[in-house]
Each structure stands twice: as structure tokens, then as C-alpha cells.
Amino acid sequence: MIRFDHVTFQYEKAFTPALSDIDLEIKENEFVAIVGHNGSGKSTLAKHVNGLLLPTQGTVTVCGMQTSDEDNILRIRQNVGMAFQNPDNQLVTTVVEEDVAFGPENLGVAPDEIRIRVDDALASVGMTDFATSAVHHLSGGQKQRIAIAGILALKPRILVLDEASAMLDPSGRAELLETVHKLHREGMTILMVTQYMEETTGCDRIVVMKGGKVVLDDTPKEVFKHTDILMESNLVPPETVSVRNALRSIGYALSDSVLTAELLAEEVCPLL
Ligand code: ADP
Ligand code: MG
């Protein structure tokens, strides 16, 4: 679905590259998390997926189309939905269902079809009951789900989230993550940039970035074995992994699969 081939990107010729020789492949219906310290290149990478930025060297291919070919950009953008940090910047009207309809209306989709798409999109993000609500009455998490409904109404195959949970409170973050997992189960390909390591434990793969390079690209189980590389990248593993490691260091044989609180409890209880 997405392929980075030796991608290097410089914002200005004199600058150090924001991305250096990135090779990355994301298959259909994979759920990939991108993590890394501030300035490691996550947003720059995300913006390459829909051709907002074009590689200085190398190629990015999305759904079989190269982003460097101008003729492909419109079709690539129809396939890639992007959600950003601030939900308020992504909502354009005052009523929920009007906001979700805004994108398809601009594309000239027929009114009957728009009604179906809006209803489907609101159902997908669990916001059907809020269809006629005022946008400004919603919580941050609800607004972010409406922003995602607006993206879904455009029927993309890929959803890119760039720290979309960063401005939300813990319950808003949980709502959003649950919604993203649901979309993944329904077949969407997901690329999720996040600063919250505990959000990554349920993903198929985690890509760890440092200084514009990929330093780890593996399953959560494998990535969280490399506490040293995570620390060097200024990343703190999820608390459950830290507890697991601390218990191991005093002799408890916990497995590498212990990534979530539930799995930790499952392995700790028999030991008690
Ligand atoms: P992240 O999203 O991981 O915090 P970014 O992709 O935003 O990282 O930034 C990667 C590098 O590119 C950083 O060194 C940052 O300062 C630089 N950078 C980001 N945006 C711009 C820009 N518009 N112009 C110049 N440099 C930029
Ligand atoms: Mg960023």
C-alpha cells in the first residue's frame, strides 16, 4: 500500500536531511505505529504519504502510484486520509453532520450518496447520536472522531494520524484509539504517529525513528525487547513493559508477550 524506497528529504539544501535513506513498506490492512523523539522526522514522513512533501531523493509509492508524478496526486489524496493534532483546525462547519458531509459535497458526490456516507461514517466512529449536535459542544475526543468521520466520508483506503491524540485527555485518547482499531478491523490500512508508547502495544508493527532514520521496525513484542535502543532514542517503554523488566531483573520469568496490563496480570497472578 505504501512504499518508501531510499527516501531522503531536505527542507532546504543547506539543512541536514529531515529524512535519511528511509526504506519502509506497509502492506494492505497493516496497522503501523511511528514513534520517535521530537524532530526525529515523523511528521515529515507522514506528509510524504499523501504527497504534501516530495522526496529530495528516492521514491514514495502509494497504492502503486508514485507521489513524484503530479498526475497521481489527486488519486493518491483520495486514497489517503490525514488526521492531525488539533481537531478544531480540521472542523469547518458548526453542525456535526454538515461537517462530515463537507468533503463529499465539495467533490460533487450526489446528495443521496452523501446521506449514506455521512451515516456510515458517523456509525464507524460511534457518533451517530450526535449527528445534529453543535460541534462546539463536543469534547476533544468527540471532535477528533468527527474529524475522522469527515475523512471516512471520502472513502480512503489508508488513514494517517499524526499525533491525533496529543491534545486529548486520557478518555478522549482511549476513545480515539478504540475507533482506530475498529477501522483497522474493518480493513483500513493505518499509519499512526504517536508520542504515547502505550498506544502502540496493539499495533502490527512499530517503527522507531531517530534523527531522520528508522532505528527499529518490528512487532511490538520485538521492539520492546530493545530497551537500550528506545532509551537512546529518548523513548520510554510503556509502564507495563517497565514493570515486566523490573520483575525480570529480580528473577521472575515473564515472557516477551507481556505488553499490556491484562497480559501482565495473566502472567503475574499464577506466580503469586
Ligand atoms: P517530528 O514530527 O518527529 O517531531 P518533524 O518531521 O516535524 O519531526 O521534523 C524533522 C526535522 O525537520 C526537524 O529537525 C525539524 O526541525 C525539521 N523541520 C520540520 N519542519 C520544517 C520546516 N517546515 N522547515 C524546515 N525544517 C523543518
Ligand atoms: Mg510531528
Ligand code: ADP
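Because the structure is predicted, anything quoted here is derived from the model rather than measured. Only the largest set of C-alpha atoms that superpose within 1.5 Å between the two forms is called the rigid core. Positions refer to the first chain, counted from 1. What changes on going to the form predicted alone:
Once the rigid core is overlaid between these two forms, F15 counts among the residues whose Cα shifts by 2 Å or more.
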Given for the second form:
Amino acid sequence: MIRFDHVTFQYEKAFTPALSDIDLEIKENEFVAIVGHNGSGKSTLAKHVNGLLLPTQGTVTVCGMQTSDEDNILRIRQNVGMAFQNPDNQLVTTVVEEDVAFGPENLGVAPDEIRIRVDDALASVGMTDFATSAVHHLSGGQKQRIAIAGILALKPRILVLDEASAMLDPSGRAELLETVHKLHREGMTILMVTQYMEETTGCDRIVVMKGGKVVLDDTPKEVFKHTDILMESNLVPPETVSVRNALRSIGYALSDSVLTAELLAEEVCPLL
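Following the display of the form predicted in complex with this ligand, present the structure of the form predicted alone.
Chain only, nothing else included.
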């Protein structure tokens, strides 16, 4: 679905590249988390997926189309939906269902089809009961889910989340994560940029970035074995992983697959 071939990108007037020789592939229906500290290049990488940024060197191919070809940009953006940090910046009307309908209306979709798309999109993010609500009455997590519903109404194949949970409180982040995992189970390809390591435990892969380069790319189970590399990248493993490692250090035999509180409880309780 997405391929980076030797991609380097440098902002104007910057002394060093934001991305350096990135090789990365994301397959259909994968859920990939891109993590890294501020300045690691993770958001820059995300903005290459729908052609907001174009490589200084190398190529980015999305659904078989190179982003460097201007004739492909519209089709690429029809396949790639992108949600950003601040949900308020992504909402354009005052009523929930009107906001979700805004994108399809601008594409000239027939009214009957728009109605179906709006209903389906709101159902997918669990916001059907709020269809006629005022947008400004919603919580941050609910607003972000409406922003995603607006993307889903455009029928994309890929959803890119560029630190979409950064401005949400813990309950809002939990709502957003639940929605994203549901979309993944339904077949959508997800690329999630985040600084919250606890959000990555349920992903298929984690890509760790530092200084514009990929330093780790593997399953969560394998990535969290490399706590030294994570710490060097200014990333703190999830609390469950830290507790697991602490228990191991005093003799508890816990498996590498213990990444969530539920799995930790399942393995620890029989040992007590």
C-alpha cells in the first residue's frame, strides 16, 4: 500500500535533513505505529503519504502511484485520509452530520449516497446518536471521532493519524484508540504517528525513528525487548512493559508477549 524508497527530505533553510534515506513498506490492512521524540521526523514521514510533502530524493509510492507525479495527487488523496492533532481545526460546520457530509458534497456525490455514507461513517466511529448535535458541545475525543467520520465518508483505503491523540485527555485518547482499532479490524490500513508508547501495544508493527532515520522496525513484542534503544531515542516503554521487566528481575518468569495490563494480570496471578 505504501512504499518509501531511499527517501530523503530537507526543509528549506534547515541544516540537516528531516528524513535520511528512509526505506519502508506498509502492507494492506497493516496497523503501523510511527514513534519518536520531537524532531525525529515521524510527522514529516506521515505528510509524505498523501503528498503534502514531496521527497528531496527518492520516491514514495501509494497504492501503486508515485507522489512526485502531480497527476496522481488527487487520486492518492482519495485513497489516503489524514487526521491531525487539533480536532477543532478539522471541523468546518456547526452540526455533526453536516460536517461529515461536507467532503462528499464537495466531490459531487449524489445526495442519497451522501446520506448512506454519513450514516455508515457515524456508525463506524460510534457517534450515530450525536448526528444532529452541535459540534461545539462535543468533547475533544468525540470531535476527533467526528473528524475521522468525515474522512471515512470519502471512502479512503488508508487512514493516517498524525499525533491525533496529542491534545486529548486520557478518556479521549481511549475513545480514539477504540475507534481506530475497530476500523483496522474492518480492513482499513492504519498509519499512526504518536509519542504515547502505550498506544502502540496493539499495533502490528512499531517503527522507531531518531534523527530522521528508522532505528527499529518490528512487532511490539520485539521492539520492547530493546529498551536501551528506546531510552536512547527519548522514548519510555509502556508502564506494563516496565512492570513486566521489574518482575522478571526478581525472578518471575513472564513472557515477551506481556504488553498490556490484562496480559500482565493473566500471567502474574497464577504465579502468586
